[in-house]
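The chain below stands alone and is given as structure tokens, in the form predicted on its own.
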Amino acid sequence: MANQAIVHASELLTGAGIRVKDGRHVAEEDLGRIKDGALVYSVTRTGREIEWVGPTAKLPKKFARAKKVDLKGLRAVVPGFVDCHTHLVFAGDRSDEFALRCGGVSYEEIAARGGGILTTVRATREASIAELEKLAIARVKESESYGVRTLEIKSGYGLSFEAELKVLQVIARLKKRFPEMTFRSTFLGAHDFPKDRTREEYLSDLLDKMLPEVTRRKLADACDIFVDQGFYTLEEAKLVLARARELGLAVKMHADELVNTESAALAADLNCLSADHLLKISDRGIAKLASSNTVAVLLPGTAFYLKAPHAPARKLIQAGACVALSTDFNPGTCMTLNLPAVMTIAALYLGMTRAEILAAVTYNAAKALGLHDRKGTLEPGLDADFTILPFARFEEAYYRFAW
């Protein structure tokens, strides 16, 4: 076992007070801010974990022969950054489809011509596993540029037995190809209903061949479903769920975008990790969620993307519901890996402090994937995940709009 420091950060902030409070009203004194901060981990050949934590003056001396990084008081140091909500893999490219919507072309225009999801699902469904990784590797890459240490990534664009696996497939050899990434792999067959099936066969196909060979190949930890107006219904989401937790899996679930289908206050009624996107959330679902152990993933940069009304953070926050921010990265409606040009727009439209910023992409987002035993703060005895930031302060990270 070989100890490593890094040293003289210009600032380290543990984030201890958020686990304190597991998420929920934080505040400025939560942050744990270090001035000139140390951080001493040791490195097996299961991961990296760390040993102390406080000021550089104070490393103790029995790691004083630890190999050491030196920031010289130019870089801060906070706790890894946790993206729970993407759609990393897919192919094709719906550049021409955005156009067309700034020029005032409708969505549901776009989709009667064969476009919207189903341009993704085709290209998806044409693409080789050796295609679809190299655009995967470049995509985690970037996400990783962006100080993301934990990544969740959703299948959902192949809506077929043999396509959703083909993309699960890939998120498994991406967890071999960046070790020094933590990556969550979710099932969202239940994305959409494709056109070449009726609802009831697809439900049927969902529930009694994917799921099970999902599960029998270990290539999830988690399974989603969107239930929303011309989605699934709250009584599908049930059997899914059901279904996916007696195979063993955590469960999720978009929830309450389009049209309030009190689907949040299913998803806490459930136990799920998490209720994504919230932008028509009840006063009931909000209730819910403070209520329960859900997390309300909220994802501002689809709302920015598609100039909707944004979900009701401080709400949410002043009931005491545990909330977390995620990109979405998908093809659609929200084409950005930029977790920090996301806490800009959490931090400009939906009112969040920076405390409640740095919770929501750290402890929040580590809950969301049920990772909040092992990452989110920085602690002896945690995981050393941590971001080296290329500026002398956190509030630099969201400051400095899409750097």
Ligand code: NIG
The other form holds:
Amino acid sequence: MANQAIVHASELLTGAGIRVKDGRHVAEEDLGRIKDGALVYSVTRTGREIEWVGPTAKLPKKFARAKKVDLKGLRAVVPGFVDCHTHLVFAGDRSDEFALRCGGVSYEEIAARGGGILTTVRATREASIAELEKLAIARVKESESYGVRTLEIKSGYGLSFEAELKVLQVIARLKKRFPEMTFRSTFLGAHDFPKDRTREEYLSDLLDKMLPEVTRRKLADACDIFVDQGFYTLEEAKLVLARARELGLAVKMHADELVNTESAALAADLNCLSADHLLKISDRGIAKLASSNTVAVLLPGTAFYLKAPHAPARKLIQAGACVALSTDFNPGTCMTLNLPAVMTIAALYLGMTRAEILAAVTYNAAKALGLHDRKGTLEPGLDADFTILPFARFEEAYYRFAW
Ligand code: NIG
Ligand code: FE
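Shown: the form predicted on its own; wanted: the form predicted together with ligand NIG:
Let's see the whole complex now, leading with the same chain.
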């Protein structure tokens, strides 16, 4: 098929240097900022591939007949944003619990009273697949409006064989419904323990029923687990993730969020794709992540929303960890899909530079999903997965707050 071209982008950020450095210790020059940029891509039946990137004035003659979109120097082009950690499929409303939290009741206290995750589990179990799909469609559209092109979605509000499969089927439907987006589906049956099973019963449901069926039906790309005080233990994580890996799934972990359990260190030892949250990570955990291929996924919207101290982003970055940013969109601890707003929080409260922020929502986030071989930077031979921002400079995506 014919080539297509984007020309006269006010600026085009390739991020090529970010890939060279595997997203670690990135600096301003790694942004690959091209003024008056152009990008040519081919469209085939299997996808869109980048043919050429450079200044519009240097567009090679052989692409002269490509179908062009002229951005007239008004809009910037960046690698498509990747939101690598969301809990996007759920029903119900937790604004009453939010009001309680605003009145001083802690997240843990609400969970201990049987609220929190279990409130959403009740509503999600009651909802039909069509209702869940309708809610999810609106959310995906919103996420797309912020420049997100790759979206990870976790199950975890079903906590039973039937309800977890229902949620994963919704994600499968979204994949069909939004062919322009890339989705990664993560099985998070180990999000909490349901009230209607004993701990032992639910663990054996996870290991012997849910994981085998989820993989048999190809409903997940990865398996995640919430390791924390009051949730899953390190030993349980070893069991669940070993089973997931044996069945062919990639593995991830919610680690060191509410208290330090040394789960980030375990995630690195298990070679997880990512260890996420890390509000309470220890120096040992930081060193382990830095010397591993496990991406440190930071979710500063969640710390903001919980009024909790932020993750030690600078320490992680200085130690050489590959750091990603994501929304953690969920009804309890971060009720927003606005990834650029999360970038603003990262700039102000995590002290992240613009190169670190771009890397964190592109290449590094793609790496947290195992997709960095095709996505995350704009270079010939890679997927033509880009975002045209409604601004002339990349920075305005988060300098302008919560658009
Ligand atoms: O990522 N940490 C665990 N799960 C979610 C919160 C889920 C909820 O409260 O509904 C999180 O923060
Ligand atoms: Fe989460």
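Numbering follows the first chain given and starts at 1. For the two forms, the rigid core is made up of the largest set of C-alpha atoms that agree within 1.5 Å on superposition. Note that the structure is predicted; figures quoted are calculated from it, not measured.
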Practice problem: Verify the C-alpha shift of R197 between the two forms: is it 2 Å or more after superposing the core? | Solution: no
Exercise. Using a rigid core alignment, state whether the CA of R113 is displaced by 2 Å or more between the two forms.
Key: yes
